[in-house]
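Given next, in C-alpha cells, is a single chain: the form predicted alone.
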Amino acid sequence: MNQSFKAVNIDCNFDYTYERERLAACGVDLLLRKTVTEDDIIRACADADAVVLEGAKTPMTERVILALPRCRLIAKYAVGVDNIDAAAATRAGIVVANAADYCTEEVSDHAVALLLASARRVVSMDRFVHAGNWAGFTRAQPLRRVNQLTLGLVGLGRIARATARKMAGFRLRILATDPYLTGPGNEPGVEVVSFETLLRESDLVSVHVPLTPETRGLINEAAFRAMRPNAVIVNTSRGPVIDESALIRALEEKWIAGAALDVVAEEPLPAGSALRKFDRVILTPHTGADSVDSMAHARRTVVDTIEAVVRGFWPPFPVNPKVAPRVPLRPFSEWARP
C-alpha cells in the first residue's frame, strides 16, 4: 500500500471528519482546496494521486486532466459526471468513479412525488386554497384515476427501475425506453418500447437519463408535439435533457398539460424564467437526491472508492471501466474490506 497517497478535494462543501479518519487509516492524506477555475484545479492537484469533487459545474476538462501527471483516480460525490471529461481521463489512464447508487431511493421517491402531485394536481389545489378559495376549483383539465394512466420512463437505469417498482403499486401501465438496453428490460411489469411509442402512449413521462451529447435536448419540440395533450413531463435527471424553449412553447400552446421539474437548464432558475409563470408547472430546487441518509451513503462510497484504489482494487462504480489504469487494479469483488 502506498503510504504517501494524496487525495485532494477541490470543492469542499461540508465537514470531512469522517473521510479524514477513514482515509488516514489506510495511509491517505486528504487535502481540502476550494477551487473555481481550471488553473485553480491544476495548481491544487499537480501532485495529487486522486481528485475528489462534488459540484456539477467543477471544470474537470481535458486541459485539467492532462495536467495531472500523478493522478490515478477522479472520484465524485454524485451520480452525474457530465462535468468530467471521462474520455480524456481514459486516454490518460485515470479511473473515473462516481457514487452511482447513493440517491436511488431519494430521487425515485421524488419522481413518484412529482408524478402523483401532477396526476392529482396537488400543487394547483394547494395554491387555490391558500389564495382564500375553496369551491370552484377549475375542472378544465379533468382528473383521472391513476390506475387508468400510462407512465413512460425515459431511461431504465437504477432510479427509473426504482420508480417503476414504486409506481407499480398504483396498477397503472408502465412503459420504458432506453437506447442502451440490448434486450428486455427485465423489470417486472415494465414494457420496453420505442421512444416514439412511449411519447405517443404515455400520460405521464418521467425522464431518467444522464446528460450526454446524445441526450442533450432529447426532449425537444418534436417530442412535445408527439405527446398527448393531457400529458405531464417530469424531470429529475438533468435540466439540459429537455429543450427548455420547446417546453415553454409546448406549455403556452397547450401541446401538453404540464411539467414537474427538479432540474432546469440554468441553475439556479433565473428570476425571470417563463417557467415560473405557469400554474401547471411544479418546480423544486434540484433537491431530489437530498437526505441525511443519501449524503452518508455518498460519503461512504467515495471513501470506499479511494481506499479500493489505494489498496490496488477497482472502485465499486467505475465510470470508464475499459480504461487501462496507470497502476494495475484487481477486481473490486476480490477486496475483503476490513
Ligand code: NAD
Second form
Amino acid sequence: MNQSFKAVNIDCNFDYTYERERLAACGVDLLLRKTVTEDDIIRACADADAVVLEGAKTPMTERVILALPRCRLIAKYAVGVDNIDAAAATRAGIVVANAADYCTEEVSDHAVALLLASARRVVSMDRFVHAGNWAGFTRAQPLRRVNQLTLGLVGLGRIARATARKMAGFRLRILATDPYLTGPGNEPGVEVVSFETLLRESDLVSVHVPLTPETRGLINEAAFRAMRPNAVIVNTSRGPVIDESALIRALEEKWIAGAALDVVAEEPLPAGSALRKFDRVILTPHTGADSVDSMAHARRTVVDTIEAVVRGFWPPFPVNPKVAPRVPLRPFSEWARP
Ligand code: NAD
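Beyond the form predicted alone, can we have the form predicted in complex with the named molecule?
Let us now look at the entire complex, which starts with that chain.
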C-alpha cells in the first residue's frame, strides 16, 4: 500500500471527519481546498494522487487533466460527470469514478413525484387554492386517468429503470428508448421502441440520459413538434439535454401541455427566465438527489473508491473502464474488504 497517497478535495462543502478518519486508516492524506478556476485546480493538485470533487461546474478540462502528473484517480460525489473530460483522463491514464448508484432511489422518487404531479395538476391546483380560490379551477386540458396514459423513458439506465418499476404500480403503458441497450431492455413491463415512436406515443416523457455531446439538445424543436399536444416533459437528468428555447416555444405555442424540470440549462435559473412565467411548468432547484441517505451513500462510495485504488484495485464504479491506469489495478471483485 502506498503510504503517502495524497487526495485533494477541490470543492469541499461540509465536514469531512468521516472521510478523513477512514482514509487516514489506509494511509491517505485528504486535503480540503476550494477552487473555482482551472488554474486554482492545477495549483491545488500539482502533486495529488487523487482529485475529489462534488460540483457540477468544477472545470476538470483537458488542460487541467494534462497538468496533473501524479494523478491516478478523479473521484466524484455524483452520478453525472459531464464536467470531467473523461476522454482526456483516459488518454492520460487516469481512472475517473463516480458514485453511480448513490441517489437512484431519490431521483426516481423525484421523477415519479413530478410525473404524478403533472398528470394530476397538483401544483397548479395548489397555487390556485393558495391564492384564495376553491371552485372554478380551469383545466386547459382534460384530466386523464393515469392508467390510460403512456410513459416514455428517454434512456433506460439505473434511474429510468427504478422509475419504471415504481410507475408500473399505476398500470400505465411504459415505453423506453436507449441506443446503447444490447438486448431487448430486460425491464419487465417496459417496451423498447425508437426515439420517434416514444415521442409520438407518450403522454409523459421522462428524460434520464447523461449529458454528452450526443444528448446535448436531444429534446429539440423537432422532438417537441413530434410530441402529443397533451404531453408533459419531465427532466431530472441534465438541463442542456433539452433545448430550452425550443421548450419555451413549445409551451407558448402549445405543441405540448407542460413541463416538470429539476434541472435547467443555466443553474441557478435566471430570475427573468421565461420558464418561471408558465403555470404549466413545475420547477425544482436540482434537488432530485437530495436526502440524508443519499449523501451518506455517496460519502461511503467515494471513500471506497479512493481506498480501492490505494490498495491496488479498480474502484466500484469506473466511468472510463477502458483506461490503461498509470498504476495497474486488479478487479474490484477481488478486493476482500475488512
Ligand atoms: P445510467 O448511466 O445508469 O443511465 C443512463 C442511460 O442513458 C444509459 O442506459 C445510456 O445507455 C442511456 N443513453 C445514453 N445516451 C443516450 C441517448 N442518446 N438516448 C437514449 N439513451 C441514452 O445513469 P442514471 O443513474 O440513470 O442517471 C442518469 C442521469 O441522471 C445522469 O447521467 C445524471 O446526469 C442525472 N442525474 C441527475 C440527478 C439530479 O439531482 N437531478 C442526480 C443523479 C443523476
